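This document opens with one chain alone, in structure tokens, the form predicted on its own.
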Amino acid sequence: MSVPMIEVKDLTKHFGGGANIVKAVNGIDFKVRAGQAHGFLGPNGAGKTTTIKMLVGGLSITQGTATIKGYKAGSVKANSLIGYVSEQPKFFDMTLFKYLIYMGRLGHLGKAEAAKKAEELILWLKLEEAADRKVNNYSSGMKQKAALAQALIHEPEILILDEPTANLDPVGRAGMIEHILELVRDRGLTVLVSSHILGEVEKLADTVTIINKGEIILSDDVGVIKDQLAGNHFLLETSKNELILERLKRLRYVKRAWIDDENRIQVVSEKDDVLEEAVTEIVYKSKAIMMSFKKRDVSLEDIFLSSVSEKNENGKGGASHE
């Protein structure tokens, strides 16, 4: 098997000490694999900040072990491998065509490979005609599209993305999206994206991990969450609902069932195949119309809350800091 872009096992950072100390990320394990987008979820001051940047070198480890495709977190090879771009990000007095040209040679590059990737990602970004501005002059959002440029310049096989549509607008959010799409579909980097814009997410993701109070409560395939957290829950539309509704609720399996607020028969059942059978049997001896019968759509945001809820109820954790 290959090797994992983005490892880490047992991470731990703490703040301060004694009576003092703050465990901003606590035993923490997970696995980012090539080619994959992996959403990496937490509510404010779960931790989210301090893991990146510990796995860009920003910040040195307590315990445990981060890797970048085999190599140490924060070593020149690891970092050579990573395009980054922080929440935040800060700009040299440049113009946008001078900065990158100049953060490409410091990935490396010669100067006039860096002059053409340079003027490559300024269209592909739609900025060509503020390429001889200052960026610290731009709006939030051309900023942001300045922030991905370099982090690409040294054309990279990871990309960690933290917030990348902070402040952003509607329009802005769609166009940063489909950019960072474009990267994973057509030409495969991996990315890490921290974001809580949960929608946004799971445009990208293929897999998420969600912490909060500096643990890891949920990684896995979104595909797989959603199925167990659906479960046995269903949707049921007919043209006779009240009646089918009363006849579903005999079922001795059937734990729940209620009308919601569209009108559909929602069913919490304990054997899901057995429901089925007596569904359509039903329907049919009520003389009714089935318009549909369908697993409950579970969304990125549901899962989100139903993890980070119940970690909450469970009182673990102890102090964190973003």
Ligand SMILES: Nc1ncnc2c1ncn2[C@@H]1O[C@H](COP(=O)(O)OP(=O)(O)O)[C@@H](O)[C@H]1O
Given for the second form:
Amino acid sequence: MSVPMIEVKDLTKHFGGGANIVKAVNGIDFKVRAGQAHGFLGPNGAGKTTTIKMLVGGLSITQGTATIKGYKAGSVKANSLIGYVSEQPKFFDMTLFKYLIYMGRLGHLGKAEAAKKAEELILWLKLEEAADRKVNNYSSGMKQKAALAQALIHEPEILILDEPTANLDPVGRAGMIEHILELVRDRGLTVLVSSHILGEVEKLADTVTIINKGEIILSDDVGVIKDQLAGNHFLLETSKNELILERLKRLRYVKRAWIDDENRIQVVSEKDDVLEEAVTEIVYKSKAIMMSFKKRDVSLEDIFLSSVSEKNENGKGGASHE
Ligand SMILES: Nc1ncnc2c1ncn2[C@@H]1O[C@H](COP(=O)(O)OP(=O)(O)O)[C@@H](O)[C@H]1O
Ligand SMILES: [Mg+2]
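Output the structure of the form predicted in complex with the ligand; the preceding block shows the form predicted on its own.
Complete assembly follows, chain above in first position.
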């Protein structure tokens, strides 16, 4: 398999020392492969920004390693492969067009090339009306777009975005997610995007790493995680929910069953193969109509809450919040 675009091994960052030591990141491991959109998720203070800063060479590493397509994080080669949008982007006192050309030149583009690329990005982000205005006077949504343009000007292979939607209104958020999606789908960029709002990356990420208190809780394919978590949790709607519920509860392998707020039966079963057959049988014998029967959809938030509680409860099992 090809070398990962981002690889982190035993990565550690401690601030200060002695009694005042802050263990921001504690020996984390994860990989992001080429072409993936990777969600880097965790609550505030989890260690996301600290990790990202080590990836882009903005912070020294206390222990462990971080590599960008095999190159040491922070090296000139590694940085040339990365486009970075920081948590609170800062701009020089320039118009967007000038700023992008300037950043392009820093990224080793020729003058004409930088101008051409800047124009392309301005059009793509629909900032043409604002291109000759100073970025510092932009709205936060426009600033975030400008930061994205700046990150892309030198045509990086990897885009690293630290909470790119945190300061945006819902329209701005959706727009930003769409732009990032386009970069992954159409331009084949590898993206690492951090967020503390889990639902937000739902549309975007195909793999995720969840970090909490400086430690990795899990790092995997979203589909795989969802399958594991959805496991044996089903949703059932029938014309005789009460009756069906009573009969389901009598089954040995049904661990829990209840009717939720939306008048659906939720069933947690030890075995999923037998349950399917049993449900069909029960519905038939009860002369009820089956409206729907499916595995419960799992959101990233479910994944997050369940993995945090598993850790805290020492393996007692996932939280299901009904
Ligand atoms: N320069 C610093 N000095 C001391 N502690 C810091 C510094 N930067 C971050 N921290 C601490 O490290 C932890 C992780 O912070 P951060 O990486 O910013 O989290 P996140 O981005 O996930 O919200 C927090 O407890 C934070 O207070
Ligand atoms: Mg942060």
